[in-house]
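Below, in structure tokens: the form predicted alone, a single chain.
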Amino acid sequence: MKIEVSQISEFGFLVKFKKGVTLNSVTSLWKKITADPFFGNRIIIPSYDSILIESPFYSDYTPQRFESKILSIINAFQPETIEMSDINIIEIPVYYAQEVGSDLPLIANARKKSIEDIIKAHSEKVYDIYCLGFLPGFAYLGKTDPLFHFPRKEKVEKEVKAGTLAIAEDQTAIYSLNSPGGWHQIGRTPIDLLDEEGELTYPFAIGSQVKFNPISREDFLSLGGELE
């Protein structure tokens, strides 16, 4: 495994996995860094193959000391084996239907499958959380079945409703807020992913997993879901 460290700003360093990267290796190193007291007050953001570490305005900061501390952790680093019992699986109810997932027929027709087959294939899989971004609470989940490997739309929609479940490339995600979006829509959850203060209502974190459970139209409405 090859890991490089580079200074990308006055207060920021990027830890980049160049070879042998897996979600497990990124998660393990992220946990090692966040557990070290030296990094207790720093901003540490993991992604697919990198970890951003920032240390703004701390009196103990010098680039040399900061980089040296990062390298000392990397040099002693060995990815941990994560047991299935240690993985947090988050279950989210989803109403899969054309009235809330306008691209379901397109996907079914393109793959020569029934809509029921598409729903079954998407909801049977458990997805890893690779990173959070784009919107607060927007979790990039993967990897999807090849049935769902569609490129992003050429034309971005002006507004995708909060709670919409969508797919693009080899990923799937839920829009946590009303937002422009270019992913293919296949369903919607009635659950708000963010509370009134903008805090996550689900414990999304790198290394956790998400399972989507199909629900009926009636259940969607009874759980607070809204239809246009």
Given for the second form:
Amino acid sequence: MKIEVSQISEFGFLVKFKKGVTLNSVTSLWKKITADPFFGNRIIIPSYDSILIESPFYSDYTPQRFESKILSIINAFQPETIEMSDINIIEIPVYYAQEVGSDLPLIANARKKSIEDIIKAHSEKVYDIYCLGFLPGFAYLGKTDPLFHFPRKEKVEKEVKAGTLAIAEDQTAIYSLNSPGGWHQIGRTPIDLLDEEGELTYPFAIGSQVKFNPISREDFLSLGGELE
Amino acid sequence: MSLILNTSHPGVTLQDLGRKKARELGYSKGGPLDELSYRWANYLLGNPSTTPVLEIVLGGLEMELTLDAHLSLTGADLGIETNLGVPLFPGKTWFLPRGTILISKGPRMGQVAYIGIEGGFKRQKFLESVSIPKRERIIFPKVNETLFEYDECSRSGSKMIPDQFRIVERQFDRVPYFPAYQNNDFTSERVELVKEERFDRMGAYLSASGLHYKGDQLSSEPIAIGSLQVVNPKKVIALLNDCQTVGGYPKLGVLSALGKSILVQMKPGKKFRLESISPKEAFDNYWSSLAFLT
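Switching from the form predicted alone: structure of the form predicted in complex with its partner chain?
To see the whole picture, the full complex is given below, headed by that same chain.
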């Protein structure tokens, strides 16, 4: 495994896996870095094959010291196999239906499956969290069954409703806010992903997993879901 | 008592140095687009450097002081006028009596202005900051975007920014940046860029004459603020403080803090080239440009 470290701004370093990257290796390096007290108050953003580490504090920061701390962790780094029992599985209720997931019929028709089969295929899988971004609390989940491998829409929709479950390429995600979006929509959760303090209501983090539990229209509405 | 904004224009926001820990959750950092001018706004008034100030991008300011105030105005000259018949020029402090109404008429020089107030504007913080990007306002519905508290100020002496630190008034043909990310995968980085009209707190759009990416398709990767994202061979977006946290477009590199201040203050149509600098130079430049303030 080859890992490259480069300073990309006055206060930021990019750690890039050049070869042999796996979700397990990114997750275990991210855990090593976040567990080190030196990086306790730093911004650490993991993604598919890289980790950005930034210092928001100016007074106690020098690039040399920062880099040497990162290198000392990487030089001693051996990816650890994460035990299944240590993985947090987050379960999220979803109402899969055309009235909140307008692209369900398109997907079913394209794959020559029933809508029920499509719902079953999407909801029986447990997805890994690869990274957060795009919107607050927007978790990129993968990898989906090939049934769901559709490119992003050519025309981005002006507003996808918060809570919408969608798919694109080999990923799936929930829109945490009303937002423009180009993914295909298949359902909606009644749960707000962010509270009024801006905290995530589910503990999304790289290395955790997500499972979607289908719920009825009645349950969706009784849990506070909105159809429009 | 308070300062009342009579409009909730998206270009007028309250900013401190931004959020520290929220980017890993997908939140934008927030904070001033032109950090140097922001810091001067506080320094001139003797405020701590993290004190909230009003940021005005391009214009849209219409506000009323309900208490006597000692203000600083830094960054762009957005043609701010008052009902007292006194135009407010940037780069200095002003004592203004209660009842004063300030209106911006439009950019004369530069694009982003800061109004500081002695003692600072006061507002509830979320995620350790008063900065709330426009797209996130729905999360914090209780925040009032048109009324900010401050303490009454007594008249005190006027201060000015020394000439050598007035970057808005200087013409830059070079913008410093770090070659980073996929920089080596572009056929040419010495291309001339032109700042376009489209510019907000998420990004500044730039035209390029031809930037060809010859690298592989990318996975989404974390974005540093100031990243120069190449959307197609003729379009670059300089990602600013309210930008997304991850993205999969190739990037030429990252503007230095000084480079970001220079770029955001440029008028549309301005041509420039990127100037590669080392991390050490940029870090030294950062501190030397702030040395006067610390």
